[in-house]
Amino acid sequence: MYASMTRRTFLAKSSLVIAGTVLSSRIEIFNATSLQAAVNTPFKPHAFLEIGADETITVWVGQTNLGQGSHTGIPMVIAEELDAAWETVQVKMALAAEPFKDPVWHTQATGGSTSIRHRWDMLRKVGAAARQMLVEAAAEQWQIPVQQCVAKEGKVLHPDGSSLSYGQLTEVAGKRPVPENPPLKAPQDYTIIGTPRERLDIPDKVMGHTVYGIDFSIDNMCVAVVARPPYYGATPESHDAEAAMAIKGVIEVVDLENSIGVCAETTYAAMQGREALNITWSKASHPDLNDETLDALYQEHLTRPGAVAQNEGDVETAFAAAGQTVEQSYKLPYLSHAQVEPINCTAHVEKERCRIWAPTQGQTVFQLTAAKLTGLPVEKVEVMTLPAGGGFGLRAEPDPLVEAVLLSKSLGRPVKVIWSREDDFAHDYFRPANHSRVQAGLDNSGKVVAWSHKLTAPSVMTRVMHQYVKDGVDPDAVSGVWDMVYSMPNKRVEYVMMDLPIRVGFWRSVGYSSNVFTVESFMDELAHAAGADPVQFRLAHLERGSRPYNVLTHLAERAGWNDPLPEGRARGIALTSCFESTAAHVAEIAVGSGGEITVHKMHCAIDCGTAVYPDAIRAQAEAGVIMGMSVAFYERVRFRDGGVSTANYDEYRLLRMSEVPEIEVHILEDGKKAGGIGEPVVPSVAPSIANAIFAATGVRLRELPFNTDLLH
């Protein structure tokens, strides 16, 4: 939404709705209670795009609406090349289908900041091809050369000033062949890309019309909750199904693999029924697993030989010749996704088809999993993606789908599985904990001549994409280390894989979210050891004129790195490149006499190539600061007696609104293809704050979340 929206304006617009005026929203989702085909249109040159005779331009999106703005950004790219009139554009969520699969990953999924960057050329060609077909149709109708026709804002213009609208041309254009390589616009000709636009999903969200998975309902649906093991390796030994069935509203108790489902007319009845089961669980497989034993195990793994992920130059010789050597260790905890909307999924298994309604990030995974569970062909499994109240990677996991499908299959009716908040925390796929030991050698001029980095962490890829794990190295686990932005002539990276019962999965910015804290904290330590300014030290290890070099230089200037600060304040800086973008942060903080840390201001600079949707980029950058600060100060999953002890938000502190600082976002553009946004704006937040704390106090905090007791 525009920044010029004031409270008075908002109230005025809201009053119109209250008075009975219909507020038309331009974002829609398929009719979730039926699977009627879209209205036939004479012009649908691609699965992504259709243009109606009524001038309506519909962009079908296969990516999940996680609040990241892609349901406006994707239409902006297509509308730009189409030369559409923006006010005629609407967006609809597509079913899981082949055309909507990622052209790089070959699966329909939303993650890795890929929604636009993996489809950059494809989306542009969709719009450009349609524009060319419309122009050719107009030229044919006017009997003039195509070169004399110009497309502009939903019309094709004749040299004499007359025009034909896209709607008037749909029937003729729809009969023409779709060009494979239509001419694309030059960036200087963009009129939609890079401009402020109101998000298409905001009106429905503000008015409470958006149907999230947790809100979804269908005729004859029942609600289910599932009792799962409270400890790793535990199994149900006995339970009282009769007591559960005695609860008013409970319909059925169903034994699942290592868990028990309770289906009821309402969520509350299902939860009461689950409690009444009075399950006796077997002992945990790892009864001694707790915070202390985990810490000791991680430290012990760091003493083991690691799989070599990278070995460049001659590290041993470089260390022997170094003028000074610095070595440090860092620790990061397990993190929960802690998304606002609890996990849920609705399924209806019928004889000839299976329908799924879920706020999933993994449409193809859901479709394939449901097909396997039901024995139906994949094409008979229909996945309807609902908007999600946060995801951060967790919603690609099919656990709720498996439960919903099996329960629906058993009951013969639609079943919505809902996880409680306690279920979410206990059975999350956590961001892996990560311990590192890093050593670097500096020459007499203060340049890094050797870097040795050993880290230990569980492997996410081994479970979900085992084909990418080579010779014991999980590329996700070492991301941000073996591909760090800095040039090191001699570098060795080792990875020690942990094998634990704790479930781990992808978490926003994946391995970078852990390793960039270590790398950027250590770079600051090396700058101090070399007696160098942290910015100049980093620049000395970057290629002049490169994207990271330019981002760091720009950020330091905009944040006033060399300007004096108010008494008691200090700055810290950190940088990363990932997901085809570069981001950096400068934190301005103060530390009180009791060790309390106040972040007064955060600067974020990002170069993501072509900035398709600047409003969304700023929003993502601001959210990245908030999430990164929350991780830095508070977030940590605790373990006890062989299971997860963290149960709810009262034990998993998140950053509060009162703690959010002033955030200033600086968007750079180097003219390259669009890069990722949601992932790159998180990793350098925590280290920038840690580096500022050192500048203020002389104390290094090498573990997250920060232990402020060390500051007094």
Second form
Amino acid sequence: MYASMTRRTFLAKSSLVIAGTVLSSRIEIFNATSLQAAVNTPFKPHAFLEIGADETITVWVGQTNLGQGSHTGIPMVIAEELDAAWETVQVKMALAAEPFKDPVWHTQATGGSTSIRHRWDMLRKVGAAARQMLVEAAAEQWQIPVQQCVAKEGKVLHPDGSSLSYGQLTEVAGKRPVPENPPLKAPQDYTIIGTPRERLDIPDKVMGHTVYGIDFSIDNMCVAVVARPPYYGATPESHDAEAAMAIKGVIEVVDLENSIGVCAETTYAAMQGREALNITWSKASHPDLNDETLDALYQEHLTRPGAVAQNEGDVETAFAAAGQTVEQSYKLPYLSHAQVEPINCTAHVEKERCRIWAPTQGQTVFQLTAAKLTGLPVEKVEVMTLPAGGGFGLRAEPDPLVEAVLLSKSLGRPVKVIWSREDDFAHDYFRPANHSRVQAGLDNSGKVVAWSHKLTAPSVMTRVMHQYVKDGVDPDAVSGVWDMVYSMPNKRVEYVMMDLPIRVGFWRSVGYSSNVFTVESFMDELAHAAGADPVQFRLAHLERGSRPYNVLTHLAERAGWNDPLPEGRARGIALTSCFESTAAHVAEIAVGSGGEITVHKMHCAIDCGTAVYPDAIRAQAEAGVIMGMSVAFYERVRFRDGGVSTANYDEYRLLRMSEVPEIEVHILEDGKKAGGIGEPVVPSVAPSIANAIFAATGVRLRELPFNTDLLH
Amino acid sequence: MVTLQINGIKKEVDVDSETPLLWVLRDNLGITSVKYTCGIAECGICTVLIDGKAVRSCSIPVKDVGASEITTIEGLPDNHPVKVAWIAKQVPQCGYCQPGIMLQTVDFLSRQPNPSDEQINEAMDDLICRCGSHPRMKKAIRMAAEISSKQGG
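Could you present the same protein in the form predicted together with its partner chain, rather than the form predicted on its own shown above?
First the chain shown before, then all remaining chains and molecules of the complex.
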């Protein structure tokens, strides 16, 4: 249990870059242009990796530390192929730079559960190339053939039993060419991947040393809060800047486009200054927008013809021939990210450069946006990513960066913009609400022969990745439907895009987090209509031996699907594949006489191909259950008078300690490349519970959050 | 000028005495382990100990603290049972909420050194952790209680 303490002692002098009080000076050392060059060592074979003469192995990462564990998982992959001694490995956050861009997306961002799966080959090659160079350096020094040298735990071993440490070899190894295609290990030889490791960032987090974005400070910095329109389309008509300036500590009031910034010596003074502005806002552009009118608007959109996202086989003919047709509608609400650390960003705009410190999930977007706002070339914009107090997709949005850059430019000094919790709820980019109508035809053997699915929702991708939106189809909006795990011979998917003033964005598991509820609830309804067991019914629509088939089979067995339950309890199951992994849940619940639901146990099975860091997978799977349950039971953003009415956590209930069930995680590995983790573990939670509720009560809850009044 | 006793050290700060303790700690004294999250005493993430009792620092004006002893996470020794357990059980994900939750745990365990699962649920039910580290918190709380009881015995 004290292993991490030992580790911390070892790395005490060179721990996380941004730990400690010497913050600003430590960050100065690392600038984008020096990434490829040696910093403290002659051996830096890649921007991701440097090995010091003191044996310290530094892995530089470009991925945001959101607590998902990739700041340990990424070093584990590199260390594995490097044959490093794990206790000598440390991790540092790099400035935004070209080598850290996603090799698939060509942008530096942390999302889509991509940190490892998009770099699986790249990370392994970085470690393997360095190992090969070190082994060659030893062979050269010993004047023996390379084949006689073996790398092991930070050393190269001579056949005679002597050895040279990696630190001793840095000088010679650094002069060798970097091999492009070094041989990679066979999975059975792994000694770090797949083993229990303590997360490298946890000791600092427990000790209170971690400096999150909101904690950052630099000399001469001021803090700003911004007054933004309380309703869609509103603009400030008048405000009292003098009253704000009269607050002790307020430095300046700055008019921004459609908003007003108050800069002060302290956060509290800035917040008081904003109060004192006493702004009169113009009317909302859509004063009638509220929960009721939105619902009606969604229902109306569902009657419109949609853009055809998928049309396979002959749906009409199949329906005509079907023995039984089932049709149902489902509704999902707007969701807030509700990440605990409020949105923030620090910027310092100078004549020749601009520096950004932010807990951002979108480094490239931040860099490009700052370059555009300042007129500086991109390479003169430094983006330092700070640890984030949650993110779930929201932190790729550059809104706080725009505010911080404009205010710093105006004041000529560093400015940290902080959003209040109320700002966070009001100006979040919500997960879009989504209504759908699904129809399926079953043949006489109980197999689905036709599936027709129409859904309506605003489009996230139209705003952020419009190049992927073709012929009115946002691929994210229909994800989980057009690529559902089940094979349907005749299938039609239609999407009715909505255009609303509500800001929508990516939220953990993105489109899957919505549509899997619909698909997996409906599959359960179809199983019932076919008189089939929900597991057997699903298996009948999966290819035998496929990953989803195996995950479902394994989970059903491990969760004791066919075992009798105590009186009053019931089980439900749901499944999905996304982000190159497959996950499934079994919920075990009870419904009380008053309709109160108790979730006693959740089983989660996940097959992510290769389980790099099992404990982080387990942590994410536990977290997925909790977030999924929170969504199932409570989460919903509300609207009133043309704006967001949900203001704080007291109106946006999250799951609480007493409601957290026993969670059992089953990790499967089919040996394929490492798949995503953070997102695949969420979507099937809510439908597995809804399906269990049906099994217990015969009542089908087709709307989230659950309306438990229906269970009375 | 307000005088505060923090982690055993006396500090003087020039602030309006109505300022919430949270902002005095963070902005005037640079103790950023105390986190701002909701500002309305709903989430518990800004919790500090005042004379050993968990208090939500966003909602107490600094003038009400008086001569009481304030403890932040830095005020607990590195080998404090709660810190040891939190690392051993690998509790934090993003970690932002953890200092406040750990301090509430310290207060809870001081009153209930050998809690049942139900007592843990009840004592920790008014806290928010968006990442969902709850199962590990529960394990760590039990472990911290065990370490404390061994040390005590």
